[in-house]
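In structure tokens, the next block holds one chain alone, the form predicted alone.
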Amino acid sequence: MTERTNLSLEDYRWDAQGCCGCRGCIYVDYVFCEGAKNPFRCPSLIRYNFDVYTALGRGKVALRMLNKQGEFTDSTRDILYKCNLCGACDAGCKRNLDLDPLMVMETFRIWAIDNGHEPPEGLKKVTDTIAESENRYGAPHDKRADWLPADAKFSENPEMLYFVGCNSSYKNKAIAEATIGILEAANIGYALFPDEKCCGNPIYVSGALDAAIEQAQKNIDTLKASGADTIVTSCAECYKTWKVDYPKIMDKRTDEMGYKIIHITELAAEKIEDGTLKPSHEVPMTVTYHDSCNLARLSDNWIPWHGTRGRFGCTEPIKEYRRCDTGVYKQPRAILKSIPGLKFKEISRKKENALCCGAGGGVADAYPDFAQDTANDRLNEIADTGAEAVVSACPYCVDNLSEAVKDGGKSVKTYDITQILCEALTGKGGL
């Protein structure tokens, strides 16, 4: 095992033992709660209705492992991995105790792998596939850009590189096509990220830190060799991985990484505001917006901290906390509200209080039934808005919600925001 200077479960012992059981991690704060119908924001609590499947319970289990007071069993594995790592608990705790429950769970998974415990079979299969083929689907690496239209307009001196992601490269190709349609409509000089490989998110969430560092280094080295320093992506998972997880595993601040990562919604909202992009085609539809965890509350810049705690847990030096409040919230909404003919209705649990789609943290791979249960809960909430479609900015949210729509016989449509915007700009969004 590589010697490391960060991401040790022991470093988050205080956060595990400091929980007072206030349950702010599972409830939507009363200031934001719109009624008794949807009071929870923790998917695993909703599904399993038992405290051990919450940040409170998992923290206590982590302490038992640290204190050598029990064995890591199959039940321990389920408790640890039946979690979307969605960050809802972090958003709640930062309003109360300033603990880092999400980092307890992430480092607990790293502890588990370091101590010889494998992740659930479904998640391990994905990480093994990435190791073999550089993508999560096991598709040929040299076919990664086969989605690319013949008339794509690459720049010889690009302003930015488009990191497409595994999903949009091999599965939801319409998202990739819509994204370059937006870039070209904005007259952005772009090119594809050269020899793109999986960002490594499934590897990191499995707890395989050394393999995650290796995967990150491959992509960072490719970026450096290209001479570019700005990446645009349409995948929320890739966005968060580059912006938060790469700095986290490299033990650096996000602003020290030497590159800038932007999501297509950030770029598009800016170009709409300054008049460069002008949505002119009507999209006659009533929609609501689902905040992807990775684009929203999980996407605050990473800020490492190494120090000591004194009386009452006071930190020295003072710790800068990520409070889930600087994510990409307003830009997608601004885009949707700029589109002629489109009516926007806000959902009950939104922004930092949004309910995860159910796919995150490896859950869709390891526990697909749990993922679909959460998606169905979210779809019921979407139905309450009266919207005919739900829009997200993450291909995995679109996938999980779409699967639940199909299995449940529901009538709501699911779209990625790039498709909606490209339709409004060019009439060719694939709706």
Partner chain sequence: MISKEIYKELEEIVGPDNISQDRDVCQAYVMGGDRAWHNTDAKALSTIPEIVLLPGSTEEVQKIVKVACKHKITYTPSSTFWFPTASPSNEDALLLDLKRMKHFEIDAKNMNATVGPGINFGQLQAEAMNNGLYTMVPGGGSQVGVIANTLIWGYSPLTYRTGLANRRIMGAEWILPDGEIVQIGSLASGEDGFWGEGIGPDLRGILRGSIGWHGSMGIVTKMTVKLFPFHEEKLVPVGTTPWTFFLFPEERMKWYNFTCPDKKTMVDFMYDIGHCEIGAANTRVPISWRYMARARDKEKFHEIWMEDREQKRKEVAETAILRVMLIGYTSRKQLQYEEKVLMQIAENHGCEHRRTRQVDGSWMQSCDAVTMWWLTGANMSVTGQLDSLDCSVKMGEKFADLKEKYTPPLMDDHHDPGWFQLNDFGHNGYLEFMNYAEPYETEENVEKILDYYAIAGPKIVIDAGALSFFNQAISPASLDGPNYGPNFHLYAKKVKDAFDPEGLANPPGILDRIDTVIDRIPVLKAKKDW
Second form
Amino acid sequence: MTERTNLSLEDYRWDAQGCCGCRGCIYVDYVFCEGAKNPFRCPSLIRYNFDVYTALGRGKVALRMLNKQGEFTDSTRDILYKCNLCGACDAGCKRNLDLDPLMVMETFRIWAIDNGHEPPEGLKKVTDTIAESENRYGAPHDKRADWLPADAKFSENPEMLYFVGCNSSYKNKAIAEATIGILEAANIGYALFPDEKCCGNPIYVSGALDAAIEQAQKNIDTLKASGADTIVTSCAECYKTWKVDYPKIMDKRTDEMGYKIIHITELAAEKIEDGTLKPSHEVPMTVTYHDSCNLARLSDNWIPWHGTRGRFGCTEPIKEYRRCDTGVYKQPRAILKSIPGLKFKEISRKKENALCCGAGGGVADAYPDFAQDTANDRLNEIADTGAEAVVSACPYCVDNLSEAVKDGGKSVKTYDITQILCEALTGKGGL
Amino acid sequence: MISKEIYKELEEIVGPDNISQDRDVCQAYVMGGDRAWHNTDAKALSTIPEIVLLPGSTEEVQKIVKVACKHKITYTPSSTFWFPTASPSNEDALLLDLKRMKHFEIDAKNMNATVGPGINFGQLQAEAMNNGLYTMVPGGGSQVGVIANTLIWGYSPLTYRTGLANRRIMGAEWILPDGEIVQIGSLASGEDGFWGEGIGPDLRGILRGSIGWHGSMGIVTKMTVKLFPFHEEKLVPVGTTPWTFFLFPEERMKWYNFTCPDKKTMVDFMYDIGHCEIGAANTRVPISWRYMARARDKEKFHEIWMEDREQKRKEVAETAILRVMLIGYTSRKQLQYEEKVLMQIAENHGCEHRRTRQVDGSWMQSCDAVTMWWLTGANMSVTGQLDSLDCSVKMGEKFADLKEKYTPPLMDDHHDPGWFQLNDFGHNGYLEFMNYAEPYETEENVEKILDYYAIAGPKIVIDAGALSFFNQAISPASLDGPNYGPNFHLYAKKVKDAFDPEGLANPPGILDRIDTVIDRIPVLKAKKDW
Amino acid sequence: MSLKEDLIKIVGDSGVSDSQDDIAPLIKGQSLEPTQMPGVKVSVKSSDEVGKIIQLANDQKTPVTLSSSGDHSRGITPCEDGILLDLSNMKNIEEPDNRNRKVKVEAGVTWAEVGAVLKKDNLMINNPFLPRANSSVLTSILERDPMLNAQFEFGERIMSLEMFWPTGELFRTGSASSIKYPDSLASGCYPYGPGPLDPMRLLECAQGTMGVCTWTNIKTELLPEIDKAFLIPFDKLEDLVNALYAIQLKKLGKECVVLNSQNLATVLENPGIKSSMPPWSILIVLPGGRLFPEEKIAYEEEALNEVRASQFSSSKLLEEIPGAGSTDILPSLLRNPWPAEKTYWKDQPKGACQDLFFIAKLEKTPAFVDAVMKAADSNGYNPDDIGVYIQPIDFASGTHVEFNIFYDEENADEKAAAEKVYTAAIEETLKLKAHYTRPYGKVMSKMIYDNASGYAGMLKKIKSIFDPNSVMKPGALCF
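Please supply the coordinates for the form predicted in complex with its partner chain, as a counterpart to the form predicted alone shown previously.
Expanding to the full complex; the earlier chain stays at the top.
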């Protein structure tokens, strides 16, 4: 294990200990509570019901480990990893206690690996696969850009590099195609991220911090070597990893990383607003929008804090609080509302209160049944909106929801927002 | 240690997914230990349950209670796990986590809703407002269970119009400590739970008094609560957590802030509001709330709150801010009429109307009082009293004097006398006196704070001849009992003993809880002079 | 020493009598329930005397029946033999506390007496429907006679009380429970507790079986200086029900009462106009406020008109009572007890009246009316002669439904028919799940508690805890 000065569970003892059990971490912000249905935002609690499957419970387990008051058992592992790391708890906690419960759980996983405990088998398999083949699917690394259409218009002096991500490179290639369709419609000079490798999100969420740092460093080095400083992604997970996790594991502020990361929805919304992009093709469809955790509440810039606490727990130096309130919430909605013929219906749990699709935090790999249960819960909520399709801005959300649709024989359609927007811009979104 | 056979018996009731003896699982239901203490008695009493159960129905709860009785095992019910009594206080206890019991139905026409223990006030209020009705949401937070809070407490500024909790219980399905079920109110007549009064003597008189039993007289698995006429114009939710709030439909709902020449005038103003039968809520605003609202983090609050302490003390003593909410329940014209009356009263008293934002984030539906807990990380609780508004004001001064002796570890609030409000359309008043505490849990701090809540606080209330509010549940009954009723504790004990002779329902029970704490802690025991 | 002698030691000679002539006026019921005769009447003047008498009753295992005013229009069933504890001389009314809007009255204070005191300050206690002038305020409220003001905020009129447990121990409730009271900061404004029990609730509607209440602090309210009253006529009760829900949802008016034509004509003391009356009427009073009273009435009237237009446009807001003049008479009529010098309104049609009442959802009242009328018809009683009074409570989230079965006590056939109607009506309404919160009399009590055995079982257990010697009116309810 590398000697580290950050991301120690001990650094978040205050946050685990300060929990009084107010349940802000599990309930939807009460201002946005719409009734008896769907009160929870914590997928883990919804599925497993016992309080330990929440931030408030996991924090107590973490303290027991820190205080050497108990063994790390198989059950402890399940409790720790049956969590989407979706950050719903973190957003909720800001209202009452202003603690960082998500960081307790992230660093608890790091603590577990550092102390010789393995992640769940399914997740371990994925991280091993990434180590072997630089992508989560075990596909040939040299086929990563095979999705690229022959007529793609790369710029020789690109304004930005498109970091495609494993999913759209190998699985949902239509998203990658739609993304470059949007970039081209906006006349943006772009090129593909050279020799792109998995962003390393599964590695980080597994708790294997050293490996995550190594993976991050590879991509950062590549970026530096390219001379570019702006990356665009269509994958919310890659976006959040570059924007939040890389600086987090490097113990830097996001704005000190020397690059700028932008999600395609941020870019497109800006271009629609300034008139560069003009969605003109009708998309006659009623849709709702599913906020990807990674794009929304998890994407505040990272701001490290190291210091001490004085009276009443006041921080010295004074901590700059991250409160899940600067994420990409409005841009996807602005895009959808700009599309002719498209009717937008808001879902009950939305924005920082959204229910995770179920895939996050390694859950889809480690506990696929749990991931599907959560997706089904979300699909029921989607059905309540009356929308015929659900749109997201993350290929993993689309995947997980699509799988639940397929398995459950449901009729709702699932799309990535790039597909919808590309259709509205070019009539060639492939819907 | 509960035997494997008994575990099996319980497992057959709830199914294998809804029972656990795992240490990690059980540890989450310990209120003391590593959990921040908003009520200090938990530090002295709370223990880890032996088994946690997640029953899904009344029948399952009843079967569990019967198994517990058969094997003489103690049990603690919990719905949203807020009050320390939701955590067991003795070894080998069952913890019944009732959150899966999410029954909800609303009868909008007859203005009531029937809920299971898993339904919280945020949900209830949202459903009520969807139907043109409303209720209050308690200061403990929107997350608290409707049943639990209605059984043990039930206050908010909105109780000015929505009444005291005892009146809102319209029906209850109640599993007695021996496992038998009794139906309260119109349920007893085979009807829906639309009406709470009994057939003859009203058994709600056993269900709760000024405080509740905190699980030591059985478990209510379903309750019908009263709802109230509201209006049909929507409150619009806006913002991103933590800065979320409702925009008021301003022609139907409005805030009014007044600065008054002094506290006495403000109190007279409040009385007049009641006498004129207007308003939806009104309360004194402690000046600290303003500082909290302005600070974007707790560091900033403490910095500005501790600046120039003499000046702050003067400001606290001299500032009298009254906050009033008017609602046009009937029509927009009602709001116009009440505003006219309110302004006339203000003018009569020389109070100045100040601008305020027409939004709400902590009274109507979301009552977690954002930023209120930031200051000390939820290491805070309250003392207070129930009687007239005048009594509230005087008790506030007495609490402020007492608190100075316990500061630190309590946070210095510059002798603030707490916040008080009118209740019950002005017929009674309510004082809530907030006590923020140093979060570092040294033994000395815990003992000093326990002394404040469990001995010194009750004594000044008794001395004044006032009635403590829910602190009666965290006062030693051996001290309070002879001074109220008199001997309310002995009558209550008779009832408890008749229904729970073995003392299995959430021991030590509300009548013995704080005496047990005092007896366990030598520093406190030494102070037991009654 | 005899019981009488023991009682004399407590209250003196003049307060004790075993003469049937002295006892009879206090136990005369205005109902079909047969009257039993207590052995001795003892009149008390103080709480202290009450406590001693209850303790004596426990010592001697003697039953005690309470009488606060001698008005037992609901049907009293005193215990045979035993003590009749006459509280009617406990007449103290303390100076009203107008800042906290309450007045402390002892058990013997009547509606007429307290009304006279409060009127001086333009205050009132929200009253039930035309009580007898001599009926006890404390008993009326403790026995849950519904008030005419349907607004929730004005309910729960008892703010605290003093009582003696059936074992004779003194107790006070709520914020009057401090042993220092009244020399205490608290003035008795909060009703519940102390502690986890609520003795007030146990006393309510207990008919004196759970203890003796000697005084209460009762809420007082503004007596409006001006009002505007309306009669809203309906041909069908179903239409009235819909209108009433809509009116109450808008929180309109204070006094709000529903009467059928029989009862409206009766209370207007003009039986001749019954036929010109609408079958059903809502009487509603829009009160002026303390400040700008006309403007309060104006916004309420405007809203009432809007509700009418949208919810019951075929009815009108009448300011004239058909055949009986202006509705201006209603506020005064509804806010006062029936004048003592007049024959009580329920006795006017036929000399006697048996009431039958329960709590129901407003929407079910047509079904209840139908059931009772059919019961009357099939038992030889003209349904048109039955008076009906419907009282919305707490914004009509529940209603008191009352049937007045008038009969001539001297006419055996008529009395027998009334008895049959009464019993049949209980049976029929129980089938419809009527919630009888006040089972008066042994006939009804048995039928009701047999229908609610779980509740009765727990009540019996509670009774045995607090009244181990079973002295407080044994046999009156289910114990």
